[in-house]
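In structure tokens, the next block holds one chain alone, the form predicted on its own.
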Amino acid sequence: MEKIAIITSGGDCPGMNAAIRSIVRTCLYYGITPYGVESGYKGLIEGRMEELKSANVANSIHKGGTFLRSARSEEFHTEEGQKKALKNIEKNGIEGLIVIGGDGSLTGANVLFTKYGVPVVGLPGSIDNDIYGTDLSIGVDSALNTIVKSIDMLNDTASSHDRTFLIEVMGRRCGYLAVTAAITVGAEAVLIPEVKYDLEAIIEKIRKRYTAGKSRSIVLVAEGVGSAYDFGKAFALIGGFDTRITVLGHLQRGGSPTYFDRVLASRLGMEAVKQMKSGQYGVMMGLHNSAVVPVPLNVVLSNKKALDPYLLEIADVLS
């Protein structure tokens, strides 16, 4: 294999640049020419790719986001768009494609592999930690650190004014960020898509804690379960609490990747290139019990990652 192209697609996350750097440096180590595709599948359709050298990834491991940029592409969902992408892959002599992203990005990679025979390897990049086949995805640890730091600062003002803070974090289908953050910051309650909630019971629980002398309350809300603003109205109306809302939003996607994400991205990137060299395609490199292993893309995409019930137990017992 002489030429490998790299794509970052879907939502960006801290650690993507570290993964790109790892792929580029590993390719060069093995005498493979790496190419970067600008703006994901959209750029692949438009033929926006160029050779990457060691200097292109110098001083990038600590930077958030992706210097290759990312974009949504409705056209890639069509056969016409897919064939345009395939034509550009062949035109540039690309023999393998490494795709960094979430379920949608990996689905696109699987289409290229199963439908058109393009050798692909995927890397999980999603702060939600909702990708099956890996214990953690690139960006999760960094997002959690951002969430926890933000809530720690909010805790100070909440305690000073006897307030209840409802904090909305990302997680449309997966409550991992919300539950793990709730444990880490000592939240009183957490609302996630995977578990039915009793709002009145939560409000009564918080009321009892105030009666017992608690100076503040923190409630985590995963975006997939509803708007923190709507829950805030219910807390104020039913509970009579002095309630404040904070939506962390895209703040969670930004910032420098943590030590963990830099190492994880570096490991996954290097192993992706080695997987390509060995001729094993149609897989995603995942983290399993501290080891990096290949997981077939069809297995990744046909399964839903379940939230560890033990995390829910910890959050409930310690709240």
Given for the second form:
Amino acid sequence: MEKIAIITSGGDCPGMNAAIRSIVRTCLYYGITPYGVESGYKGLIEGRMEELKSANVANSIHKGGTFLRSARSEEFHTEEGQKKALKNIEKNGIEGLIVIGGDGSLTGANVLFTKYGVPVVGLPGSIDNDIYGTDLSIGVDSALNTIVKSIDMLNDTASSHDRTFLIEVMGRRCGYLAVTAAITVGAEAVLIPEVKYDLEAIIEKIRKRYTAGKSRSIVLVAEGVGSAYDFGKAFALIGGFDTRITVLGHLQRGGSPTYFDRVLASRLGMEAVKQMKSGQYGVMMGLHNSAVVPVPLNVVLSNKKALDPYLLEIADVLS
Ligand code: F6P
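Having seen the form predicted on its own, can you show the form predicted in complex with ligand F6P?
Then the entire complex follows, led off by the chain already shown.
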């Protein structure tokens, strides 16, 4: 294998640059020429790719976002778009494609592999931690550190005013960020898409805590379960609490990757190149019990990552 191209696609996450750097440097170590595709599948369709030298990834491991840029491409969902992408892969002599992204991006990689025979290896990159086949995805740890730091600050002002804060975090289909954040900030309650909630029971619990002398309440809301503004209105109306809302939004996707994400991205990137060299394609490199392992893309994409009920238990018991 002489030429490998790299794509970052879908929602960006801290650690993508560290993964690109790792792939580039590992490729060069093995005498492979790495190419960077700009703006995900959109750039692949438009033929926007360039050779990457070692210097292109210098001073990048600590930077958030993705210097290759990312996009969500509608055109790639069409056969016409896919064929344009394939043409550019062939025209540039690309023999393997490493895709860093979430479920949608990995689905695109699987289409290129199964339908057109392109050798692909995927890396899980998404702050949501909703990708099956890996204990953690690149970006999750950084996003959680940002969330926890932000909520610690909100906690200060909430305590000064005996307020109830509803804090909305990302996670369209998955409550991982909300539940793990709830554990680490000592939230009173957490609302996530995977679990049915009883609003009146939560409000009653908060009321009792105030009566027992608690100076503030924190409720984590995963965006997939509904808007924190709507829940906030109910908390103020039914509970009569002095309620405030904070939506953390895209803050969670930015910033310098943590030590953990830098190491994870470096490991996954290196193993992705080794996987390409081994000739076993159509897989995603995942983290399983601290080891990096290849997981077939069809397994990744046909399974839903379940939220560990133990995390919910911890959040509930300690709240
Ligand atoms: O999938 C990652 C994610 O950050 C989700 O948590 C969020 O709902 C979505 O992307 C936001 O997407 P966009 O940046 O396109 O608004």
